[in-house]
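First, one chain by itself: the form predicted on its own, in structure tokens.
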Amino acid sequence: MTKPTLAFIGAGTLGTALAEACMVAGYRVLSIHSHRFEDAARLANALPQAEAVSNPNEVTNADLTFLTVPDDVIATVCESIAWPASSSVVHCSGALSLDVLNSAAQTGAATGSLHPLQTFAPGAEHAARLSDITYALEASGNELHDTLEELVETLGGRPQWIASADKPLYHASAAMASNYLVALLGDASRLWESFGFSRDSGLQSLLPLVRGTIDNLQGVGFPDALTGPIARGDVDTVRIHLDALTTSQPDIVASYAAMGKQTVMLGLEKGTLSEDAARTMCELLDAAVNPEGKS
């Protein structure tokens, strides 16, 4: 299959990354379009052969677009543009349905959504990311179908096909995982400070743990990989804990109770924490959180 050509709206974080990545892999990208032209210049100047355009209109000579902006101003860009009917144009949320590029499908281009499960922060080298992920894929036609799962694959990615009614608790999964995961890690980071250490002190000092974790549960998946106090039945240990916060960071007490009654089912699962210590447990919790028993 030839290579279609490419044109990226948005020369964000997303925008960037992707389109380096895709110039990598073998892909022309012909023009680029940003709400500030200089971020757009600044992407061209890295691309072979790329232009920046002021006009979102002169993006419409590639065969593929994709727009890699916000997601509540994906519906209004896409109108803003005369799509030709031989245009494909894919936007790149994780939560939304092609339904927000209807003005595209009705002059007859074709649509879709390329979302990498990946996430982006300032100063790390992105396009190196965007290899051996999974990509959530959407297309209104075959012929779509098969250039994005191409793309993905010669990015080194795993293509999976998400349908419309699935996008939203697919990305709720994404961003229990990704975005949880920090603001957990900021809760756990920041009890250092009770007992006189940093915050970042605190974090430099929990990534180890982390990253174990994270290479327990790839070896062995769950619910094997979990550890800990809850998994062994350690009420005491899980009582001391909830005396600790509450006097220490009580508004941190909700969260651990919340998380601690979910480690509580994979306890049981995992076959080391018995019904017993489970129900002890989970009313230990419980009480932490509301000590009156107010129901």
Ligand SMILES: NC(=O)c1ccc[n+]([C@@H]2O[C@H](COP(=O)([O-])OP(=O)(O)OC[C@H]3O[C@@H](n4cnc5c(N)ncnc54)[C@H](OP(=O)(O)O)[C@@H]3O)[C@@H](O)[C@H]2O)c1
Second form
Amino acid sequence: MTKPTLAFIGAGTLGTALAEACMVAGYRVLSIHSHRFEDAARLANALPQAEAVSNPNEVTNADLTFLTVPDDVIATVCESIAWPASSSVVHCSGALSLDVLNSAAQTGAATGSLHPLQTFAPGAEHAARLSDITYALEASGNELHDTLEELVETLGGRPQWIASADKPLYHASAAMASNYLVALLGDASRLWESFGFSRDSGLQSLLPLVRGTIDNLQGVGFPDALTGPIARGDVDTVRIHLDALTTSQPDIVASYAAMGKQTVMLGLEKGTLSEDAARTMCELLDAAVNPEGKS
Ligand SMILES: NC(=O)c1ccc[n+]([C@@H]2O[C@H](COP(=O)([O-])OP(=O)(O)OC[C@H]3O[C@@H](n4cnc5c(N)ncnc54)[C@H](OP(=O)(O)O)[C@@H]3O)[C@@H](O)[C@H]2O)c1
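Could you switch over to the form predicted in complex with this ligand, since the one displayed so far is the form predicted on its own?
In what comes next, the whole complex appears, and the chain from above leads the way.
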């Protein structure tokens, strides 16, 4: 299949990474538009043959345009452009359906979405992170379906077709796995401040443990990757944790208890936690959040 020519609207974190990765994979990026012209110019300078354009309507000479703008403005940006029927317009949101591209569909353009299941924080080099990952895809027609699948495979990714109706749960899963992990480690690292270390030194000490845990998950999966006091049924250790948290960091008790109850379920599934110990753990965890037992 001939590779389509590409354009990007939004020269931010993902737009920059995706445009650079597509260029390395042999795709030709013709034009880039962004909120600030200097961002489009910076990205265009890194891509041979690409041109920064100040008017978004100038991107429509490309076969396929990626709208790599924040989710909240995808529909508005799409509406601001007179799409030829020969265009393909693709957004990169994990949560939104193709409805946000209705204005392009109404002119006969093909519409799609391509969401790399990966995290890209601003200010780092990310093009390499686009290979060996899952991409959630949607397309309004067969031709764009095949084009997106080939693009993902050329980038070294794994295409996964996810229906619009399933995208909220798909994206909630991604947010829990990535954003909540950061929040969880924020709390875990903050505990180090209670015994005289900085949050950052706590994080540096915890990161090898996190990597070991991820290796266990990759190696043996659920539920065997679970270790620790809840899986072992060490009720007294959990009691000691809760007493210390309640005294030193009471604002962390609720998340410790909520995740503790999820951990009890995995411990039961693993078979190393008895029903009796599980019940006692759940009572302890509930009592820590709701000491007066109010319903
Ligand atoms: N970052 C990730 O980890 C990640 C992962 C997967 C998917 N995504 C998806 O990728 C898309 C972009 O996210 P991002 O993280 O790359 O955001 P970002 O870093 O904020 O980049 C968005 C870019 O779009 C520009 N922009 C904003 N409004 C615009 C408009 N009306 N016209 C033209 N350009 C405009 C911004 O310019 P200014 O900064 O000057 O406003 C910025 O350059 C979103 O749909 C997001 O869900 C992101």
